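To begin, one chain is listed below as C-alpha cells, in the form predicted alone.
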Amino acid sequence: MGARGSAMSHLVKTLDEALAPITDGCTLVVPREVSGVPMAATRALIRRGVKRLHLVALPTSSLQADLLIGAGCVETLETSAVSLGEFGPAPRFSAAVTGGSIAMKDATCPALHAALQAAEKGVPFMPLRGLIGSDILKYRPDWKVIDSPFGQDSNKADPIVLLPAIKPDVALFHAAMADRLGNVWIGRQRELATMAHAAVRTVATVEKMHDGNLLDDPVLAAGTLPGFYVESIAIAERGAWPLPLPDYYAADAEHLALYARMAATAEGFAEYLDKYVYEKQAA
C-alpha cells in the first residue's frame, strides 16, 4: 500500500464506527429500494436507538423507511412513496401517517431529484415546471411558485416552481465494493453520486474491499464515486438483505412476505424487531 493508501485506510471502520456521523435529529438521505439500500446499517441504527431523523428517501422507499418509522427513529419523512410493492402497503408507515406520529413532506420523484441536484450544484433552489397544476403544491408551502423572469411573452404569465435545495447531513447507501482510498464502486446507480455530492458526509457499506485503486481501472472507473466524497466505509456482506443489490443478488421475497405479515400489527412488528433486528431469537 502506498503512502496515500496508508493515510486513507482509516476510512474503513466497523459498522457502528462508520455510522457515528448519523446522530439524533440529522437529515439522512437514502436510496430507493432497488439501488443499494443499507439494511445492515439500518438495523444497526435501530439498535443504537437513533431518534428524530429527517429521512429523505430518493425518491421512494420500502422496508427501510417502514422499519425506521416503526422503531421510532423518524420525526419527518420526505419522499414520494413508501410501499412494500407486491407485498402490500408499508404497515408501520401507514400507521404513523394516520396516527400523526411523523410529519410527512409529500414530494414527487422529479422534485426530490431536483432539490438534491440544487445542493449538488451549490445553489439555493432548483426550478421545476411539472408541478404546476398538481394538488401537492397545497401541502408544500416551502415550494414557491413565481413568474419566470425568462418568459418568452412578457404579456403572458409563465409560472414555475422553485424547490429549496435539500442538503443532507449524511448520505447512506450500500454498494458492491470500495477500495482503501475511499473510492466506492456504484456502477449504474447514478443517484448515489447525486446523494454523495449533495450531502455534507457520505457513509457507505460494501460487500467487499477491492485491491488497488478503482479509479485506475479503465473498466470500473466510470462507475466509481471518488473517495473525497466519502466519510467512512464499513464491510457488510449481504448488507442490503432482504432487499436486492442490483447485479449481485435478488430480494428475499419469502422474508419480505414474512415482514409484511408480522408488521401488520404493532405487536407483530415488535416481535420482528426482537428476532431480526435485536436478534433475540425466539425460544
Given for the second form:
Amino acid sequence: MGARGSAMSHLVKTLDEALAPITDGCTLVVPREVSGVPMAATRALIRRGVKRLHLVALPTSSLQADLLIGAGCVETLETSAVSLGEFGPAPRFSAAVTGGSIAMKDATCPALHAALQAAEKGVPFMPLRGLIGSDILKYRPDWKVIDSPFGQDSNKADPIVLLPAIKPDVALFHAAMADRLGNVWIGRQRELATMAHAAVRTVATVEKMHDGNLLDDPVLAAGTLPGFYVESIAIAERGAWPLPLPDYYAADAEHLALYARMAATAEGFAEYLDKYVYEKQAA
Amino acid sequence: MGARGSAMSHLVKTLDEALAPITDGCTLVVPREVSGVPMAATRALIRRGVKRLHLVALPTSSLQADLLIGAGCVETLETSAVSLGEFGPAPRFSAAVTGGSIAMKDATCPALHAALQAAEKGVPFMPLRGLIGSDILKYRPDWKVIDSPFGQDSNKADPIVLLPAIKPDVALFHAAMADRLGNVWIGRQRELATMAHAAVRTVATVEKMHDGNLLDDPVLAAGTLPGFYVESIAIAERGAWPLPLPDYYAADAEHLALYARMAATAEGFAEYLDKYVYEKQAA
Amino acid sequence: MNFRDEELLADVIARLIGDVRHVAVGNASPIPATAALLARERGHGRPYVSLLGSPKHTFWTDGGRELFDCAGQGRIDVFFLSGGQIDGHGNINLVSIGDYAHPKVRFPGSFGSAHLYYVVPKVILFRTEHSRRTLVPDVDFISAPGASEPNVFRTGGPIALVTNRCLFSFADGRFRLESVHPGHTVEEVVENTGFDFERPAQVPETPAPSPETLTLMRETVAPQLAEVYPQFAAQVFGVGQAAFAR
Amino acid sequence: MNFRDEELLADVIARLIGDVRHVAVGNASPIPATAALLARERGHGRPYVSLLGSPKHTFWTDGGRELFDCAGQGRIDVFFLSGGQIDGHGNINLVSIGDYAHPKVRFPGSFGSAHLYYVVPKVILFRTEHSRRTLVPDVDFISAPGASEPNVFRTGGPIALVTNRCLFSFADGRFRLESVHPGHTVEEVVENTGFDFERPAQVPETPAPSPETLTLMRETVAPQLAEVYPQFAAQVFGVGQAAFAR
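Right, and the form predicted together with its partner chain of this protein, after the form predicted alone?
So here's everything in the complex, that chain up top.
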C-alpha cells in the first residue's frame, strides 16, 4: 500500500481546493442536521459563488439549505423538509418557494434514503411502501407506480412506488476525523457512507486528522468510510458551526436565533451574509 | 430506561435457553465464515436435534451448513455456495445435494444480501442487475423479471430481476461482545445488522459481556446492533471455533483439515459428530 | 387535584397508546413524549419508548434510514403526526397553502409522513391549535392521505386526533367526536372545526387525570422528560436542572 | 532468465489488467493476486488492488454486500472468475454436473458470479487445468453467461481465458487463441479444448516475462504477497516469513 499511501496524502487540501469538485450546476447531496452538516464548506461555496446547484438534502435540511438558497446558489432542491426546528421556519427557503425562484422536488424521508441506496447498489430503482394517494407522488412524474409481481392476491393489483436512483455528482459532509489515507470516521451516521457510495465523488471536512490508519483498529474501522470513496478532505475546526456535531459539540442556539431573526427579511439576510459569510474571506 | 434495563437483563441466558426460538421447521439465517459463525450454537442445535430447518446462509457457508446438513437438520438450503475453502469441498453438502436429501435454492451472493435488505426496509422485493440468462434464475420461479419502467430507450425492454424479500424467523450469529441491555458489538460486519433487522427474532452468542451500555460510547456504538432487535444472548467463549472470529482469533486449520478428512464418508462424519458434537453434552 | 392542559392532553394520549411494544415520538413533541413516558411507567417498562432527536432515548446505529426501516418492519406501533392543515378525511398537509406550483404559504415539508402514516398501526394526530384555519374540509396538499383504497398496502393510519379542545377518534375515513375537554363545549368544537364529523347524542367530557396519574407524571415522568425537554419540564412540572441528577 | 509457470501466468494476467483504477481478486487466487500487485507496481500505485479474504488488503466496512455494491457502482474494473466447466460461449458453471435436479457432481455454488460477470468491465477467466473436462462445448449449468442479448443491462463480461497452456481472448461471444505458452503447442491446445475457437494463421508464443518483470515480481511483489499467501510466496518465490518485516 506504500505507493497508494503516499498518493493518498494529496487528498488533504485547503478548504477551497477540497471543494473544487463542486462545480456550477452539479448535483450535490448533503446530510441532515444531526449527521454532520459541512457549514464551513457551505460558507466557502457561497464565497466562491457556486451557482445552479441541484441540492439533495438527505432527507431534510436546516440552516445549510436556507443559506445556499438565500445566497442564490440553488436551482433545484430535492428534500423532505427544510426548517430551522425550534428556531422556526426556514425563511429564505419559504421565500424562494413562494417566490418561485427555486424548483422543488418534494419527497418523503425514506424515499430519499431508498433512492440513494439504489445508486449505492447500482440498481435503477428502489421500491417503497406508502406514497400512493399523496400529492407528493402526484407531483413527481419521475416516480413510477407498478403492480408488484409479488402481490398476495392475483385478483387484485398490488400497486407500489418505484423511485429512480439518485446518483449525485458529489457528496459533501462534515465528520469528526479522517486519516491521511482518506479514511473518514463517520460513526453511527451510516447515511454518510451511503451518500459516498452513491455519489461519483465525495468531499469531507473534518475536525481533525487522526494519526495512523483508521482501518487498522477494528473498533474505529466499524465507524469508518474507506478513503477509497473519498476525493478530497479539508480540516475545518468546528466545521459544522453553528449547527451541532453530535457527540462533539452542540448547536450554537444563540447564533441560530440571530440567524432566524436576520434572515426573516431579504435585507437582514444580506447583512447576515456580509457579516458571517463574506467577512470570513476578508479575515 | 430503568424498567427496560432490568427487563433486558433477562435476555442473557444459557446457550440452550437462548436457542429456544429456533424451532423445528423455522427459517434460520446465518452469516458467512468471516462474519461470526455461531459454531457452539450450531453444535447445541444438533444435540437438541432441531429438524427441517430452512437454512439461509448469507451469502455462503462452510463448516456450519455442512454440519447441519450432515446431521439431518436441514430441509432446504438457500445460499450462493458451500465450501470448506482451502480444505476442499463441503462433503456432507455435496452428498446431500447429489443424494437429493435436501432441497437447494441456488442464489448469487448479492441477491441474498438484497433480499434481506428488502425485508429490512419492509418492501416486498429488491431489484438486482445480472442474473438474466443464467440457470440460477431459470430454477428460481420465486424470482420475477419485469421490464424496468426506467429503461433508457422506450423502444427496447429493459428486463431486470426482482427478488422477493427474505424474512427469516430467526437470525443467529456469533460476535465479540454484548452488554446486559442486549446490545451486541458487530463491528464492520454490517450484514449482521441487516439480518437482525430482517428477521423476526435475533439470537446472538458472544465471547464475553461488556460492562456498561455499548451505546453510551459513540465509538463502540458505531459497531453496535441495538438490543431492541435482540431476543436472547448466550456467552460462548471461542463460540466460532473451529472457524475464525476475525480480529479475535484465527481458524483452527488443523481441526478443519481433520473435519474434511472425517466428513468425506458418512461413517467418518458420524464419528466426528460423536466425538466433537455429542461429547460436549456429556462433558 | 388541579391539573394543567398539558397534563390532560398527555393523559388522553397515554390512553390512546394502549398496550403496545414500541412508541416513537418525533422531534419537538413534549406532550406526546410525556404521554409515551407515562404509558411506559404504567406498563412497568412496556412499551419501549424512542424519543427522536435525543441520542439518550434512541438506539439508532444505522443512520437516518433506521427509523423508517424499523417502521417498515412493523417494529413501531405508535407514532405522532401533525399538519399545517388536517382535513375531515384524515389527510394531512405539511407542504403548502394555495396552488402547489405557486403557494401562498410554504411549510417545511412532509418529512417521513408519506411512509409512516401507512405503516405505523396507530398514528395519533396531535395539533393543539383547533381552528377552522388548521382543521379544514380538504387540505390544499395531501402529504399523506388518511385512508387508502382497499388494495393499497396499508398496515397503519390515523386512529385519533387530539386538540386543545377535544378528542376525535378516526375510523372508516371519518372523524368522530369522542369527548370534549373540561372547560370546552361541543358548540365551540363545531364552530371551530372546518370539517364535518360524527358525534354521539351525548358527548362525554374528557375525564380529568386521576390523582395517581398526576403524581406519576409529576414525580416520575417529569424528571425523565427534563433530560430532553428541560424548558417544558420546568414550565409544566416545575422540574429543574436538579432532576438531571436522578 | 529462467522463470516458473506461475510467473509467466502472472505476467500474462498483469498485461490483461492494463491501465485501470481498481482490481479486485477473490479468495484463494495467488496467481491473479501476483498479477494485480505486479500491475500496481508497474503503475506506481495504480490500480488500487483489493485482495478479498485479506483484511489488510481490503477496505470494506459495510459488510459482505459492499464488494457487490462497489461493483454495481462501477468501481471495480477487473475481477477474476473460474468454473468447474467453462464453455465456448464464455458461460461458466460453478454449480453441478449432470441434471440440476439430480446432479452427478455438485460444486460449491455460483458465489457472486451471476452479478459480477455482468457489471465488471474486464472479467478475466482463469483456470489452470486446461482439459476437455473443464473446457466444454456447453456447460451443464450456466452460473453466469458469457454474453447477453443486446437489451440486457451489461457493462461487463469476460475479456480473456488464461490456462496453463495458452491465452484466449473473448469477444463477440467467442474465444480466440491469442498465444500459446512456451513449451506448449497449438495442436495440444486443440486436442485438450472441448469447444471451438478462432485462431490466427500463425499463433504466437506467449512472450516470456522480461528480466525487469521477474525482478519486480521476485523482489517487490513477492514480499507483499507473502502476507496473504505465505505458502505460495515461499514455494514460487522462495520468500520466507522474514518478508513480513518489510
